[in-house]
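There is one chain below, alone, in structure tokens, taken in the form predicted on its own.
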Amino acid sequence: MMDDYALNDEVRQQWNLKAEFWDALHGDEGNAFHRYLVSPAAERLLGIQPGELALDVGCGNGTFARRMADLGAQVVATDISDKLIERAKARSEGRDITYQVVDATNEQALAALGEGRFDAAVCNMAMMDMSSIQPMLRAVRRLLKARGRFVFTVMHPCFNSTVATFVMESAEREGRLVDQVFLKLSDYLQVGTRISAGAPNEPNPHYVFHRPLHMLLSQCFQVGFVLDGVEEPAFPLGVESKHLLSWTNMTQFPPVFAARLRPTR
């Protein structure tokens, strides 16, 4: 069994290897997932106000950090990958964003950003890439002001995991042949470390750490958060895709789960 340090170091290496691909995939405004699902849900739940200080944990190439800065926030953004931080800095010139390389599973390193300092914090599509989320949750709880809020988005544990399979069949309906797309799942409650291929054509796979919803939210509650907002965004009808078997054609299944948490009084 790999120890936590070695595991986190391997996670860092995996994301450094794909940093160039990931940066090109997301560009300045994010891929379709972020434009249609992640960013709108996170923005609604977070409700950033001009002049606020916001933290972005697992910022990637800085897509959402830039959005918060454009909304008038002062932003501190972190990621475990120094290569992604380099890409984020290159795309964020002129914006009020401070980027730092921080391992989010290191509670003390994250808390060193300033306890009780932040109005808001966000972690977009990164918690499922962390071997442990409690250190980050405890740190964010310490970093937030008393009336602060924390928003996270993840691959929806119920539907969007490495065990989900897209299935297509042709069927006759009212005198014509139609193609129908289905989602097939083989497990959900099983907790564990899995390997994900990521987006099509990614140069290397990476670890994902599956947690069913009850485990994900219970760990948030254990560190002193309460849940006061949830969204399950799915693609609207009419979004074009190069692939028939893709989430754009699964309009009744949300591939993203978004939640807002606030510190208990």
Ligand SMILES: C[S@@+](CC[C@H](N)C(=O)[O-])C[C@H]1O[C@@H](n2cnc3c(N)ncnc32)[C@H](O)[C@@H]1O
Given for the second form:
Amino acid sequence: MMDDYALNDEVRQQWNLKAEFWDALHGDEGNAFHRYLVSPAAERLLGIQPGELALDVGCGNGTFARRMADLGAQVVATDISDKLIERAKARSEGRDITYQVVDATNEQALAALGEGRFDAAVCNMAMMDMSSIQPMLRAVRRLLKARGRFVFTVMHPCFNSTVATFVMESAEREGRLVDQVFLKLSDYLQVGTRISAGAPNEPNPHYVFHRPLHMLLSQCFQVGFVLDGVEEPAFPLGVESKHLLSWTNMTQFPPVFAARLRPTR
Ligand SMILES: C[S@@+](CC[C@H](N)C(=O)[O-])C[C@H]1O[C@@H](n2cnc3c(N)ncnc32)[C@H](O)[C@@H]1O
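What about the form predicted together with the ligand, after the form predicted on its own?
So here's everything in the complex, that chain up top.
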């Protein structure tokens, strides 16, 4: 059994190894997942105002940090991967963003960014990649101002976890042959560490830490957050994909779960 330090070090190495691929896949504004689902939902829930101080935890190559800076925020953005932080810095020149390598499973390291200082915090598509989320949630609670808000997006635990399989069936419907895409699910309630291939053609797999919805949200409530906004964004009809069995063709299933939390008084 690996200890926490060794596990998180392996997580860092996995993301460092795929940093170049990830950065090229996302470019400045993110891939289709980001542009259609993650960024719009996070932006609506966060409602960034010019002049606010915003934190991005697990920022990857800085896609959303740049978006918040372009909306007028002053941004502090962190990630466990030093290689991704390098890429993020290179893409963000001229913007009001401070990047820092921080392992978000280390509460003290994250809280050291400044207690009670931030108007808003976001963690996009990264909580399922963190071996534990309680330290990050506790730190974010400490970092936020009393009337601050925290928004997270994750792969939807009910539909888009490594136990979901795409299935296609061809059937006759009212005199026509139609191809229909279904999701086949298993082991939703089984908490645990899984290994994910990530996006098509990623150079190496990485760990994902599956938490069913009730567990994900209860951990937020336990540290003193209340939930006051939720979105389940799905692709609209007509988004092209190279693959028939792709989330873009699953317009009735949300691949992403987005939530807004506020500190309890
Ligand atoms: C799927 S990517 C999302 C990146 C970015 N937020 C985005 O939406 O494009 C997951 C990110 O979480 C980061 N990550 C994983 N474990 C972490 C940890 N313990 N602390 C901080 N970042 C972590 C990875 O390095 C990676 O950048």
